[in-house]
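Listed next as structure tokens is one chain, alone, in the form predicted on its own.
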Amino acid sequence: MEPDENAMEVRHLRKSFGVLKAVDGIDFELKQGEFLTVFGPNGAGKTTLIKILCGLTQPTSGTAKIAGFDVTEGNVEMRKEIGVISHATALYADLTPVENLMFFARMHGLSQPEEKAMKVIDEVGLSQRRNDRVRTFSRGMLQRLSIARAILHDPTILFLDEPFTGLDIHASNVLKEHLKRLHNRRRTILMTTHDISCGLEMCDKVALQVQGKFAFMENIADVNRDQFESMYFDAVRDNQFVMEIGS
């Protein structure tokens, strides 16, 4: 993929669950190496958007291409291009980091699985805990190991769904530094988060998703932080009001 090519192309994307419009006509594109942070209140459809782009759920209508592949086709080659990190780690608690990553390496059909596992464990700073059971890890360590799992097969595109959930300040800062290094390697990243500070600091573009739509999307260089924070907190407050009325 050339640097000026689109890593993601999303056009008129929609996903409905009955009368609920989780994703409602979203349009955007990201060039290779760009970092988009998507903010939004709970229930805005951010996780549904990521699931569609990862090929985990089918859109109701519209199109999306990831690394040039149609997300609806279940292409194995597309899956080689993406890694996913979320608050759900997808790790096996009774295995060690090495055992976990060797398992995922074999799933990806990678050669030299132990060597590749050790390499990414070292990259995320967990070498000294490589033989400990994952159930003994802190939340921050689990997220670092999740990064290792997600980059094991060297994907060009990363999806991060609320990666800072449940982390203390120190763990958040450590995770942020790891994500910055991944971005510096020219990976394309789409992240959803409620963390204003981390989300705005790392991205090239920022979007606000409200009731399934992108109510705002702009290059970070053109964003007034105070105005954006006000817009975001207004959206969260209005969403809470709607939820209280409906309950």
The other form holds:
Amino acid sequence: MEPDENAMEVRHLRKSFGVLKAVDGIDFELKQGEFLTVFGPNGAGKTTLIKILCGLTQPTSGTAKIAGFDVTEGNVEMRKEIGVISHATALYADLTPVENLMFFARMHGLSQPEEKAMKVIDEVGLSQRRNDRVRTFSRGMLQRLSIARAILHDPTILFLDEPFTGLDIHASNVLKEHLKRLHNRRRTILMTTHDISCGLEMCDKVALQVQGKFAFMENIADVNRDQFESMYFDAVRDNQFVMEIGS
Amino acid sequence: MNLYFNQIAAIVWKDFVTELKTRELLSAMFIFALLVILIFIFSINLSIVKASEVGPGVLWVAFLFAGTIGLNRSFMLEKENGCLMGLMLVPADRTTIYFGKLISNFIFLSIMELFILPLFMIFFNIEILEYLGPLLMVIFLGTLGFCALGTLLSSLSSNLKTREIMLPILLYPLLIPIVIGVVRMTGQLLEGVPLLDMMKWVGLTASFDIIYIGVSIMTIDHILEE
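I would like to compare: after the form predicted on its own, may I see the structure of the form predicted together with the partner chain?
All chains and molecules follow, beginning with the one already shown.
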């Protein structure tokens, strides 16, 4: 990726599932090193947006470029630039952290996979449990290992889909520290979350996604926190109302 | 190209380490295949029916039904915790996932078959040692075709709620040419016909193996995509 190139460029992005518009004309761009937090009620299309941007699902229309690569082309080079953390940990429950990360290091074609695995395990503070089966881990430890998996190949862009879900306050703080460290290393980050304080604390830009659209997007410096919170809660309440009417 | 083979090897390694730790797959397949053979043994009167006539059918029913358990488990392992998504995000051609799973399935199924074969020989009182080479060749061809198609269809059915039902429904009809070929060849081998005299069947089975692998390479990208 060129130094002055945008890390993400999304234009008129749409994704429909039958009559349901999960993503409905989203436009935005992120420069390298920027951190965008996307809030939105359940069913707003946040996960679908991330799935499109990391090439897991095809958009119905519109374009998205990640690290200069068109996401619709399924480019292998693009996947070298991205790391993804989602609700699902993408970790094999019967393998140890070392085995899991060695496997992903080999899949990424990294040299010295064991050393790389040990290094990131140490970075996320799981050295003591590196030889235990992942199945025995708590949610917080799984999420930390999931971060280790996502940053193993040192990606320039990170997608985080509700990473704070199910974490206690300690695990949440640990995760926050990791994210801050990654942000300081000029990693471009797009995170979806329902956690207002975590989401607003770390980001450079904030967006509110409602029924597939970005109803709001601003630099964090220009956002009045109280107004944003009230707008977010209204969106969640209205969405709940729409869902109840719909059902 | 080295990276491509390394990625395939990594998937096979991961499946082996998992199986060594859990021992779920091989034991389940072996017990199931053994039960199938035992049920047939108790239901067939071998003093009336020739073992070489019914044996091949029983053997392949045991292999295929037990193999279906393995195939179902194969992509279930990848669906657990969203591991398949993790695999889709690595910078690898999607055919590496297919070939990695195909090789794992093939090796696990072959190991199970190697344990079942002597038991089959004992229960049916069939002397197979003198045809062992050609018989292993036939088993290789049948197992390869079964795994080639089964791996593709298990990746397809893994996204369905009714995956355990859908896999056999999709798999068995498409597998008929291979099943006919290998059952015929196994039967003739047990009657002392040399493999060289059944090259038509060898050709048919090998052709379907190649067709299934070819179709899988062409379609796996679309099948794995949501």
